[in-house]
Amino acid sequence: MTDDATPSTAPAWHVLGTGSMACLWAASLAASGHEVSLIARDRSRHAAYHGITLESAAGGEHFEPALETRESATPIAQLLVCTKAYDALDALAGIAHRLAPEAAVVLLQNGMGFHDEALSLVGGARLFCALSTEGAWCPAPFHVRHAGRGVTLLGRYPRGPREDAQALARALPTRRLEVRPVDDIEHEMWRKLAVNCTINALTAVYGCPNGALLEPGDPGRDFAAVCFETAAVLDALGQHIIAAELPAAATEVARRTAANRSSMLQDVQARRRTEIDYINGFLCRRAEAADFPCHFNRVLCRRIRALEQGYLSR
């Protein structure tokens, strides 16, 4: 994909968040010559900031994007929101007043259930959603390891012409991170949610990598059960194509990422709050509204919340 706007003429990017995905995208934007600023919600992060170290297959690199607080007065023309799902709305509300007219806001989170409210928060700005399979984690603050190359789907929310996404994709670091514009991002969000419902919580409960769900034993049996139930719920909700494809799609993702730890497993191991309410929890709420049973997903939600309570309440 060719660049219509060179970094020197393109609007600056702001990246909201300081976790692994925020650092990966900020460093990749900086590497492409873009002006980029991180926005840290926690002032304590500023003391530890001395730029971003990015490790990848190509070696180690260091970049020094600016680091702002959300109280900064700098207008925002292009914003990438890289917080966890449960933080996205509060984080966005805290800087919404800084959005320039016709700003582009990109949400990059797992899960569903908060996007419509985000749409109301951004006012006249254009809202996009991105779904990424890039692998990244931080061994230390502002030190990110790009663990696996993936693809990022980008589209206008809830849907819009592909030309809108194509124009924005040209302002993202496509030389390092592959960006594919799509017409119906909401459909792709349902597709990713379906796979996440079958893998993430189970790996967190069993403390296992994704590939263990394909092996004989309790994880494998539970994986088959949650695939069956999730497909049935999706079919009842009108997502017929995704439902039909789910067992094969989830199996292929588990096989392809066999050695990976899901984001939810990483959260549990790091004793952080998980995104269960926006993945399996979201599916359960939709199933309940449709008066359709969702027993296995509810059990997974209870087990993850029990794990969280065990370490977050201390």
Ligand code: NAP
Second form
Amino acid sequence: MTDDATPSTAPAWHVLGTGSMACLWAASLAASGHEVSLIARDRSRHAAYHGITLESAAGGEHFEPALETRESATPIAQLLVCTKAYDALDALAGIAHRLAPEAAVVLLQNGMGFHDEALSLVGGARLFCALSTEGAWCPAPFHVRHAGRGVTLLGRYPRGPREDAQALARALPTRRLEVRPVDDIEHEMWRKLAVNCTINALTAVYGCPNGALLEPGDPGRDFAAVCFETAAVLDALGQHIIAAELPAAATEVARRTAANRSSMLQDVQARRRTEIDYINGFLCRRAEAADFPCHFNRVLCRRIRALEQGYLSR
Ligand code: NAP
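Swap state to the form predicted in complex with the named molecule from the form predicted on its own:
What follows is the whole complex; the chain from before opens it.
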């Protein structure tokens, strides 16, 4: 049973990765009648694969997208890259030779700093970026919980006509996952990065929920300092509007998500590698190239890397 009447001639989707977002999107694409295949890192996960279980407010559902590895020879017409930021380029490089000349490639990662390299990897294919506030996690392999409904912004990278994103959005499971085409996805990426720089690493360092950043005490004092510095760096980098809006925008996100644990705090608590190099790390690299000080963000990067080293090196 599927949600939409997707024409059987519609190009198939390939979803790169087998984690939370990959399973959420692959199951939702399958539910919408699309032909969809997951691309796993290697063959070791094939044995355990019997389809995807998707749990949501509507209950549990089971879907059976195909599962392949990068060695498969099938050409790829539509690709959704659902790895972490630090794996995206390697994963894309491994299957770039399979992209059809007019393929659409969508990068769905938090963070910045790898998109221009991705552009050169995809050759003649069209590159898009997606920024998602959907919440999903996997209690077991190929079993995904859709924990929070959100919105996914989709735009051509580098900036291109909104019609391109609108056309691609129609090929996504929009009845299940809200997709909003935008003109300038890079602007949205900077906006999200700015807020993430002020909340994610700080909550991971203090081991606190987002709302603690608004209370009196050390996290609140550091939050004010990191907001001030991040806004100054963004201003120096020419992102004037985002810089001006940042203190209010970050405060509003911390207030609205007061009880939540940021994704970086969740990564640290689960002893996983974080995406720090593509969030505060990216901002520091840009600041350094512009010869602008970025002391507080640099300290946050060091603190997170020290935490990671404590558990990843064991
Ligand atoms: P995840 O659960 O850790 O999944 C990442 C997947 O990428 C893993 O299955 C990993 O495989 C796979 N992968 C890595 N290298 C690969 C390769 N070369 N070939 C094939 N697969 C490869 O991460 P996630 O939660 O889905 O997050 C993906 C991105 O979405 C992140 O940037 C995250 O910040 C963003 N995001 C997530 C959420 C959410 O709620 N989960 C919400 C918004 C945005 P292995 O298991 O073999 O390593």
